[in-house]
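So this first bit is one chain, no partners, the form predicted alone, shown in C-alpha cells.
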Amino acid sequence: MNWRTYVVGWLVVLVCVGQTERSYAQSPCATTLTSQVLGQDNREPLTGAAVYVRELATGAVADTAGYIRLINICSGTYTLEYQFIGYEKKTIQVTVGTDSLVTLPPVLLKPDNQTLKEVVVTERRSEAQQLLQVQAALSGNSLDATRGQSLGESLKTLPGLYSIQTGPSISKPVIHGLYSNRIVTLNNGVRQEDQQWGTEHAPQIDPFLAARLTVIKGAASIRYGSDAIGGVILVEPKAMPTAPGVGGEVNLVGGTNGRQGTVSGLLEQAFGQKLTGLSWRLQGTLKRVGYTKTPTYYLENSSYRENDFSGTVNYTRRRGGVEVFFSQYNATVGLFTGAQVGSLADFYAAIARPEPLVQPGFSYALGRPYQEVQHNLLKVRAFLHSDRWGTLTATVAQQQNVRREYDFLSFSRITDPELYLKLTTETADLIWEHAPVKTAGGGNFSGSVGLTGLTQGNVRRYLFLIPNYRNYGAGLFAIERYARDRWTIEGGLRYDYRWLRAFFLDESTNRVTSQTHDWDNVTGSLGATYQFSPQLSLAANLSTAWRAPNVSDLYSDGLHQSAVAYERGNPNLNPEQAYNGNIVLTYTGKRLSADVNLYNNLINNYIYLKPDSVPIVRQRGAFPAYSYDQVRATFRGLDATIRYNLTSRLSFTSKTSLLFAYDQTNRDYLVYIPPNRTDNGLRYALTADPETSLRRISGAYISANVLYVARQNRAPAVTQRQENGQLIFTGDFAPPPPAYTLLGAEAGFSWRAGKQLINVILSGSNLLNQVYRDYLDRFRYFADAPGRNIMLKIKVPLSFGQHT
C-alpha cells in the first residue's frame, strides 16, 4: 500500500462518514469543554485564571484571551472551580452529554475587595500550554486504557507516535521518525538524563507516575533545549491534594501473554487549618512479567521486573511556594536468548531460520543476558508569585542513572557485569513569566524568559563501550505571545551552549588522554493560529533546532550489550541542525471532530547507526555491527485523525499516520524509518448516560479496532554477495518484514460497590494470533513478534475524610 492508496482511502472514509450522518453522539470519554474567564468588572480575558475539576482531579488554565479548554471528558456530572488572584472563588455544576463540543458561557469572576484570604493553587499550567505547536496528549480514560504498558507502548495510540523496540519488553517513543536523543522527556518538569542514546534504553519512567502524558511534535528547542528537534513528551503527575483529607487510588493490571501481574498504589494527604497549603504524597509500583509468546513459541529469558517508588513534599501560598520530589525507577530485563550466536555461520542461520533453535514453555526465569537499571532522581523547585512583576520559579534537580549489562557468557567476574556506566547529571532552570500585558488595542502579550544549566560526568567499568567524559551546557531564551480577536502569534528566541571532554586511556602505557569539543549556536521560532470559529482553527508553526553529537556518536567502539550489536563512533561529526515546519487543521463539532497535521523536518548533518556490509566476530561470539554516519535527510508526512458520531452511542474513530524519510545525500532511503499505519474502531456506549444508567454499573462501553501496518518499501535495497569467502551485505542483515493487520477490542465500566467506585477495562491485542515482525523491533531478525495478549486493569480510587 503506497501513500496514494492511503490518501484515497482516507477521502473515502470522510465521504462515507459524510453520508451516513443521521443522527449523532458522542463516545462517552472524548467531549471537549470550552469556557473563557472574564472579569466581572471590565469583561476583560482573565489569563491565567485556573479551573479545577473536583471529580477528575485535573483541570486547565485559560490562555491569553482567557479560553480554557477540557478534552476527554467522559459523560456525568462536574463540579468546575473557578479561581483567579484577586478575585472570588466561583463553583459551578455542569452536566456532560454526547456532545463532542460542549461550550459554557462566559464565566464572570468577581473582584475580591475584602483582605485577601489565602489563596492555594489547585492547578498549575502544563508545560505544553504555553507553546502553539502542535500536541497530543493521553489522560484520563485514555490513559488507564494503557496501564501496564510501557511509556513508549502507551504512546503508540496517538497518532506519529511510534515506537522502536529491542525484544517484547524494550520500548521507547519515536516521534515522526525520530528518537533517542532527539526526544526531550521531561519527568515531573525534569529533564531526564539517562543513557538514552541506545535504542534498547528505554525510557527509565514508571509510567503510573503520569496523570497526563503529553507530546510535542516537531522541533522545540526554544523551550526545552538543544536536542529537541524531533519533540518532548511530558510526563506529569496530577496536581497535589488541596482538600483536606486523605485520599489516594489503587491500580490492578493482569495480562496473559507474559503472565504479567502489576499492582501500583498511590496515597497521598492535604492538611487543614494552621497547615493549610502543606501536602504529601507516596507512590509505587510492582511489576513481574515472564516469557512472552510468539503466536507459536515463547521467547526465552524475555522476563521483566520493575520496583519503582517516589514521593512527594509541597507546600503552597498565594505569593510562593516549594516542592520536594524523590523517584527511584528499578528494572531487571532479561534479554532474549535467540538473538546469541556463536560464529558467523550461527548468525547467517539464525537470520534465515523462520523460528529460534530453542524454543522453552512458559517461565518466570531471568538469566543471562540481562540488564539491570536503576535510576534515581532529586527534584526541588520554588516559586515567587507578584500580580504586578510575574511568576519566577527555579527548579534543582540532580539524577543518577546506573546501567548495569551482564552478558551471555561472563568475561568480567562471574558476579560482575561486562558492562558498567553510572552517569550522574545536574540542572538548573530559572524561569520569569512576566505578568500579562494588555495594550490599549486590546491585545494581550504574555511571555517568559529562562536561563537553564547543565552538568554531566559518566563513568564505565570493565568492557568498553563509551568512554569516561563530563558534559557542561548552557541556555538562555525568550518566548513572547501576542494574541488579539481570532490571532495568535507567538516568537521564541534561543542560545545554547555545549562542552564535551573525554577521556580515554592507553592500556599499553597506563596513560589518560582527552579529547575536547564545543559548540553553540542560536535557534528560533514563529508560530500563529487564527479561529475561524469556535469550532474550526489552523495553526502554523516554523522553528529551527540542534542537536550536538553526544559521546557514543562520537566514540563508540564495541559490543552493545543488550542490542546485541557491535557499534562504531565517528569523531568527526558535525551537530545536527534542523529546519522543522508544520500546519495543522482542526475541527470540532457535534458530529464530526478532525485534525490533519502536514509537517517537514529537513535535517542537516543527520546523524544514524548505519549497518556495516559485514558482521563482526569477537571472542564471545559474532554480532552485527553498525557505525554512526551522517547525512542530509528529510521527514515529511501526515498525520489525520477523525472521530465521527454514527447514531447517539456509535462512534467511528480513525487515526493514519504517514511517514516518507529520504537520504538526500546518498539518493537513498534511510533504516529504522516508521512504515504507514492506519488504526480505524467502532466504540459502543452501552449506556447513554450515567444519571440514567444501571444503578451500580455506569459509563460502559465496548470497542473494536483494526491496525494496519504496510510493509516499509522505503528502506535501501538488502543484498548479499560472496566475496572472497566473505558474505557481504548491503543496505541492511535483512529486508523489511511484510505489512500486518490486528484486531484489538476493549470493554470498560465503572462499578459502584457502595460508597466505592471501582474502574474497570478488559483488552485485547493481536486478537487473531496474527504471525508478524515489525520493522522497527532490532530482534525482528531472529524471532517474531508477540501474540494475543489480554489485559485486565482495575482501579480504585480511595478517599478518607474530606478529600476529593
Contents of the next structure:
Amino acid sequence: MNWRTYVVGWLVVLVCVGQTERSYAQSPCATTLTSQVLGQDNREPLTGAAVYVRELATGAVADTAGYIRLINICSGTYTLEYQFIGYEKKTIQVTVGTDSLVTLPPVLLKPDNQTLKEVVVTERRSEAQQLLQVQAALSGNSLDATRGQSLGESLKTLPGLYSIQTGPSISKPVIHGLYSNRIVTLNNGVRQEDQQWGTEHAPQIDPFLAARLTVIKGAASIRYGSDAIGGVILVEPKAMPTAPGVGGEVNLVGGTNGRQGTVSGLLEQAFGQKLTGLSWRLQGTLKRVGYTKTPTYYLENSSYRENDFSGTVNYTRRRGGVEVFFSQYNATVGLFTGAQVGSLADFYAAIARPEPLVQPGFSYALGRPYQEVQHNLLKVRAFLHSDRWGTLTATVAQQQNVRREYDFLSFSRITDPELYLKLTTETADLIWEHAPVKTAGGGNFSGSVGLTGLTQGNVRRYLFLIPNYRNYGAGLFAIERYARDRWTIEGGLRYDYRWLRAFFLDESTNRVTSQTHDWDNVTGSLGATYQFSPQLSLAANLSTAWRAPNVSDLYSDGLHQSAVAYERGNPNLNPEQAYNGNIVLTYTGKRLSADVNLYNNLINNYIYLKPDSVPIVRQRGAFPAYSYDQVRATFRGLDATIRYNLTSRLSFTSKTSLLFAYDQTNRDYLVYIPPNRTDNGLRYALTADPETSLRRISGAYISANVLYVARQNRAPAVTQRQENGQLIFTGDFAPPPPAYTLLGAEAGFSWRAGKQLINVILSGSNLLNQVYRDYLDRFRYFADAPGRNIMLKIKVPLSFGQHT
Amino acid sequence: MQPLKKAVVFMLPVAVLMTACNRDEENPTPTDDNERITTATLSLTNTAAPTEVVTATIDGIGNAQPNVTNATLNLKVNTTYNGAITLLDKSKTPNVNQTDEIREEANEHLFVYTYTPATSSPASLTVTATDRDTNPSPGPYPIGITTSVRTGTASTGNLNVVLRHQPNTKNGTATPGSSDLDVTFPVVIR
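Given the form predicted alone above, produce the structure of the same protein in the form predicted in complex with the partner chain.
So here's everything in the complex, that chain up top.
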C-alpha cells in the first residue's frame, strides 16, 4: 500500500508542526487521549486516519500502528470525528476527566463504497499551509453554494474580499482594496499570467476546477514573488484519487436571471495492483447565460458563454512522483451595449439617463461589443522525497493567453477584432522543503528554499493599447518556521529581479525601437503566533512586498473601448513598495467562534489610473482620458467573523469588513475603494447531527442572510465644469451610489436515491428585487445591478466499482 | 550532494523552455483600425451654376494634428448648394470609401450638421438633408449624405459634422446613439 504510506508521510509532517504549535502545559488541561483506529473489514490499523475534535478545532493523525494521540486536553465533553479515505466517517462522544491518560476502546471504521470522503480535500496539504499570513478558504458546502458564479463572485462571500466589476459577467477579486496586478492567482500551483491589468479582464479560470479556494490576505511576496502586494488566490483542485476504481462528479447549475445553465463534470480513475500510484482525471464545464435582468429591464448583450476542459495524469510513489496537467479556458463575454459611447458628449448623456435607451426583451444573442478570451495551461510537476533530505519539487509550465476585443462597429462588416493580445508565459519553480528538524528543547524547525523563473512575450495586433514586450523575472527565497510550545515563528527573505523590454514600431519610418527597464528588490517577512489556550490564539505578521510597474502602467496609449477610457502610461514609474502589518485574534469555543483581523498596508509609489480633467480628442469624438500616476497610499481595515450557535441547530454568522484607504500624497481619498459592509445570517439545521438522516435526506439546512453595503463616503469629490462648451468632470463621473441592503437565502440537503447520493442547494440572491448600483461596478454609470436570481445547484458524485 | 545533482536535472527542461520561446514580439505590426475615417470631404455644387464646385477636405483625422490646410469652405452669399459628404480611409490600400458602407446602413446612421457663426456674425448657413432612409413608420428619416446648403448674409463661422450611429434607435434627432465622426470645417461666406 504505497500510496497510503505516502499520504501518511505528508500528514505526519503537517501534524508534527501542528501539534507542537498547539501544545501547552497547564495542570487542568494535561490529559493525553489515545485511541486506535482499525478497519472494520480486516481489523488492520488505519495508518493516516484523521481525528478531529469539533469543540477544539484540532485534530491528529494515526501512526503506523493506527494510534492517535491528542495531548493536553482539558476536562470536558468532546465530539471526535474519525475519518479515513475510503471509509465512512464516525463520530463519538468522549468525556475527559482529570486523569492524565485516557485510552479509548479501538474505533472501527466501516469501508465506504460510495465516494471518496471530503477528507481528501480538507486534510491534504494546501499550497498555503506553511504561511502565517491571514487566510480564508472556501471548500466543501460553502464552495458548492457558489457554483455557477464566476471566481470573483464566489470569493465575495469571504470577509475582506470584494469584486470590481464590468457589468454582470466580468468580476475581478479585490483583496483589502487591491486588485488586478496586485493579486497573484495560482491556478493549480502555477502563477496565472493573463492580461490582468484591465478592470474588465476577469481571471480566466474555470471555478469548477477548484475543490478549494484559498485567499491569502495581505502581502505575500516572499513565497509568490513580485506583485503579491494585495494577496494571493489559490485555486486548488481536488487531490488525485488514490483508492483504485473509477469515480466522478456531475454538477448542474440553473439560474433564473440570465436563464443561465451550467454543466460541469469530471471523471477520474486510480489504478491498483501493478499500476499503483497512477491516476488520471478529465474535467469539463459548459456555461451559457443570456441577458441579465435588473429589477426593471434587461441589459442588452450581457450574454456570456464559457467552455472549459482539463486533464491530469499523475503518478505518485513514496519517493517521488510526476504530474502532467493541461487546461483550456474559453469565454465569450458580451458587453452591455448601453455603455458603448462614441464621444464624451455621448458618455455624459449615457450617465445622465436614469435607464438605458434600448431595453430589449430576453435573448441569448451575443454580438459586438464582446470579448473572446482563451487561456491554455500546460504544467509538469515532479517531486522527489526522502526522509533524510526532505522534498524537492520542480514545476515547469507554459501558458498562452489570447484576448480578442471586438468593439461596437458602426458601418463596416469587418470580422477582425479591434484589440488582439497574445501573451505566452513560461514559468519554472524549484522548491526544496527540508525535513523537519527537532531541537533539544522540543522545538521544531521546518522550512523551504525556492528558486523561481518566468519569461513572457506579448504580441499585439490591430489597435494599439499596450506594446509588444518581452519580460524576464527571477526570484530566490527562503522561509523558515520554528514551533515550540505555544509559539510559532516564521520568517522569510526573498530577492527578485525583473527585466522588461517593450517594442514599438514607428509607422512613418517602419523602424522598430525598444525601451528596456530592469528592477530588483529584496523583501522580507516575519510572523508569530501565540496560543493562549486551545481556544484562543493571536497571530501577527509584518511583511514587505513589491510590484514592478507592468507594461500597461508604463506604455498604455490608446482607447480602451470596453472601459470607455483613453489610457496613457507613464514610462517613468517606479516600483510599488508595500509595508504590511496585520494582527489576527482567533477564538474557537463551544458556542462562539470569532476571528478579528486588523491590517495596515502602506504602499509607496502606489500606481493607479488618474482621471485627467482634459478629455482626449479622437476621430470618434472626445473621450475621458486617464493617465497612470503614483502616490503614497495607505489601506487600513478590519475583517471580523463571528459565529454563535444559539442552539445545536440554529447558528448566527456575522461577517464585517471595514476599509479606510487614503492618498497621503494628495491628502485625498482614492477612487474605486470597496465600501464598508456587513453580512449577517442565520442558519438552521433540520437535523441536529448532520450524519443522522430523515429517511433518505441528510444534512438538510436552511439559511438566510442580509448584506448591507454602505455608501462609499471616502471617495474623491466629483466636480463638473464647462470648458469650451464641453462638460468636464474631475474625480469621477458620478458620485458613489447610495447604500444598499440585499436579502439572500439558501437551502440544501443530501438525498440518497438508492445507493446514489445527490447534493442539492437552492439559493436566492437579491430576493426583494432591490434596485441598486454598486460603487465598484464600471457599469454603474449606465445601468442598475442585477435583480433577483434563484439558482439550483445539483451535485451528483459518481463511483463505479470503487474498492478499498 | 545528491539533491544538488537532482536540482540540476530538474532545471534542464527549464533551460530548454527558455531558449525555445519564439520572438514574435520583436516585430510589431502597424496599428489597424477597422473603421478608421482618415479623410472627410464636403463638396458643394452651386445649384445656379453647376460648374461651380466648392470642396473642403480634412485629412489625417484621428492623428494628433489633422491636416486642415484645405478645410475651409469659401461660399457665396444668398446661394443654394447641393452638398455631398465623402468619408475615406486612406490608411488602407486601396483606400476604402466609408460613405458607401454608411449608405448601406442608412437606417442606423445620421449626419448632423451644426453651423456656429463666429462671435458677432449673423447666423447664415442652413443645411437640410435631401436623402431619406427606409426606416418603417414613423420613418423614413433623413440620412445627410446629400444635403441642400443655403447661405445668407456674409459671415464667418464653423460647420460641425457629426456622424451618429443609432442602431434600432434612429428617430430623426441627434440624441440616440453614439458618434462615429466629429469634424469641423471653417466657413467663410462673402
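Heads up, when I say rigid core I mean the largest set of C-alphas that superpose within 1.5 Å between the two forms. Remember, predicted model here, so these are calculated numbers, not experimental data. Positions refer to the first chain, counted from 1.
- Once the rigid core is used as the reference frame, the Cα position of residue 79 differs between these two forms by 2 Å or more.
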